[in-house]
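Presented below, as structure tokens, is a lone chain in the form predicted alone.
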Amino acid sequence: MQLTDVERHILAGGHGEAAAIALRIVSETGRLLGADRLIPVASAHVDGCLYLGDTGTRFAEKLVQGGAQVAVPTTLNVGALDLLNPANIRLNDHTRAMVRRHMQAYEAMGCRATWTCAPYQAGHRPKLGEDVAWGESNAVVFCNSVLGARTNRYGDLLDIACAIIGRAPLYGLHRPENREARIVVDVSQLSSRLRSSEAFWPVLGAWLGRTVGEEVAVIEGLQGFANEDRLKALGAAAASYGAVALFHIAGVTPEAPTVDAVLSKDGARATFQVTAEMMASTRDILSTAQSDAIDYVAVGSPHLSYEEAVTIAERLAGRTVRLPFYANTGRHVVQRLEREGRLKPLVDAGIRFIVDTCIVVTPIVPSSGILMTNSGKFACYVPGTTGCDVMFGSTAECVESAVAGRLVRDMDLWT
């Protein structure tokens, strides 16, 4: 690892104890990963602000005591408390206190209190080609794929270390040659009706993650069907069911005007023609429930966008839900809904907004029963983190099921 004179000065304590700790973490991690130097980053998104035990809190507080301040604009992923509605969370007094201290420590380091896994929808949008240091799998894949910025999947504690020194190791997706596609995926033979459905995108993402692992794929056949929320859903599922950190969509994402523009110079390692049968079988994997008797509904993983919240309101059309309905989102969305007079009708309809956190990272929903969701990421994690079984469906199906108090699904879409 070749450090500059400035970096050696930081390592020697010239910028304080916390900066020295941060640079040691980043440079040693980079060395282990094969990087020979560090590069400046324009911003960071930190996932380490989520409480995973008292040690994480003490580490963050040690950084604060050592004078840590982030050197670049830095947003915060979800924490383990809903700071606007603390009663939403079921934690004992000790854990609740440690969680609050943990979140406060990250704010004390100068991080923006965004508390969302979708910082790109809260104004944090790096430019095409910018190097950044982002944590949280869905944020990473969106940043690389949809925005065209460059980041690896920076894990907890490494992410805040990068933010403090404003540097990251030069390896992986920071290098242009590692952003080339080696897998071609063709979905052009699927029906327009299926590709136009928002339920299709997390299913395609789950298939992509299970099929390519961490390799970079370019997808053909989605021109005219994509929007930001659909790309968000695709990337989140691909990162959950696999380790995808970057995908390209020909004619849609910024680095891929065509398939050939992003294809590896060595050509494709594999080409997949996606069929309706492949999508239907993957859709079935997203449901673990053996019964249709659903108990709750949860949406918003990644966090619900403003547009998605409005869609739910329009679908409800003044009706109320019979089942508990958890809408996980960022405070920026709730605040906008409130400003525009859209929040109260949703709350009156029975929608329970969860902000700053979500149901899979802290105790909110009961630990048994069947939870219905439109999220591929929730479908992946809910059984293991909450104890609930899961039933996958579209947003419309989630709303209609919550209103009816029973499962409502249209399976014709997948045939």
Second form
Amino acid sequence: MQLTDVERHILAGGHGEAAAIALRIVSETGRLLGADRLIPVASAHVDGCLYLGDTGTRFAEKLVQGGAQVAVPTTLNVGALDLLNPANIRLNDHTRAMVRRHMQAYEAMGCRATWTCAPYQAGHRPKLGEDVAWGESNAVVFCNSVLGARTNRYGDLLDIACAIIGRAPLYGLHRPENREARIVVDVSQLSSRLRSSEAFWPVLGAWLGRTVGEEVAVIEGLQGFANEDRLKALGAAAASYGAVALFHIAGVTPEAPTVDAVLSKDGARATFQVTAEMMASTRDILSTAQSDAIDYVAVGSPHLSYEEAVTIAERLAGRTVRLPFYANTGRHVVQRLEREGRLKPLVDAGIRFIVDTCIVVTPIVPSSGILMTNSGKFACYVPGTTGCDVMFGSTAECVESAVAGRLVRDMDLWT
Amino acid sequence: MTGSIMFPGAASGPVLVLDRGLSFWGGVDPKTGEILDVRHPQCGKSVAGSILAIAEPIGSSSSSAVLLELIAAGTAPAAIVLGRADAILVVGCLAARELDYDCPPIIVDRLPDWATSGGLVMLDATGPEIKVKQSVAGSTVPVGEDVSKKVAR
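Provide the structure of the form predicted together with the partner chain, given the form predicted alone shown above.
Let's see the whole complex now, leading with the same chain.
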């Protein structure tokens, strides 16, 4: 690892203790992964602001005491409190106080209080080809794939370290040759109806993650079907069920005008023809519930966009929900809904907005029962983090089920 | 033996081989080390004190912070063997070291021969070479030696 004079000065404490810690962590990680130097990054998105225990808070406060300030524009992922509606969260007094200290430490370092796992829909959109340092697996895969900016999966603690020194190790997806696809996935044989349905995208993502692990794939056959929220759902599931940090979709994502444009010079290592059966069996893996007796509905992982919130309002069409319905989103969405007079009708219909955080990172939903969701990422993590079983369905099915108070699904879609 | 050292150290403990990838965040209790992911074949087992072999590290980028909490609580794996180099878990060790905790060694090796669940292994990854001894029928032998002769004697 070759450090510049400035970097060696930082390492020696010339920019304060926190910058030295940050540079040690970043350069050591880079050395372990075979990087030979650090590169400047244009921005950071930090996931380490989520409280997981007191040790993480001690680490953040050690950085603050050491004079840490982020060197580049930095957004924050979800915390473990709903700062706008604190009563939404069931935490004991000690934990609540630690969570608040943890979140305050990250704000004190100069990070923006965005508190969302969809920073790319809250105004943080790096440019094509720009090097950045992002954490949060769904944000990483969106940033690489949909925006064409360049980041690795920077884990908690490394993300803030990169932000403090404004640098990241040159390895992995910062290098153009590692962004080429080695796997081709052809979905063009699936019915147009399935590809047009929003429930298909997280299922395809879960299949992709389980199949390719961390490898880069290019998907053929989705031209004309994709939109930003669908790509968001695909990436989040692929990063939960696997370690996907980058995918390409021919004719859709910016680095892949065609399959050939992004395929490795060595050709494809594997090619997959995706069938309706493969999608149906993956859809079944997303659900763990053994009965249809759903108790709650939760949407918004990644956080709902404004458009997704409006879709829920349109689906409700003035009806109210009978089941508890948790809509997880960021303050950027809630504030816009409120400004446009769309928030109150949703709240009056029974929709419970969870803001700055979400149901899988802090105690919100009851610890047993069956939770229905449209999110592949929730389907992955709800059982382990809440104790609830999950039932996967589309947004429309989630809304209809919540209104009816019982499971409503259209299984014909998957044939 | 082959393999490379991501984070140096020495440890001993029972081997726990994970049959699927595991996200520490959402998949492991950050206090106790118990595997919580209900879809995981090793759900209900604990990573605490184990020589944990993970062919495919997957999932959340918060897994580094979960490892930090496990290290502080004394419930981390004794050592971690990754099937491929991955930046996320090792950062948990790098941050824990800044807080003066002893950290589990992390090595990269694609499921070595000795990685069989239940076996007792001593792993010396202080460098430059990785040395592994395994306990066979009550005696400890270096990996790679003819185990049958050692046991017979």
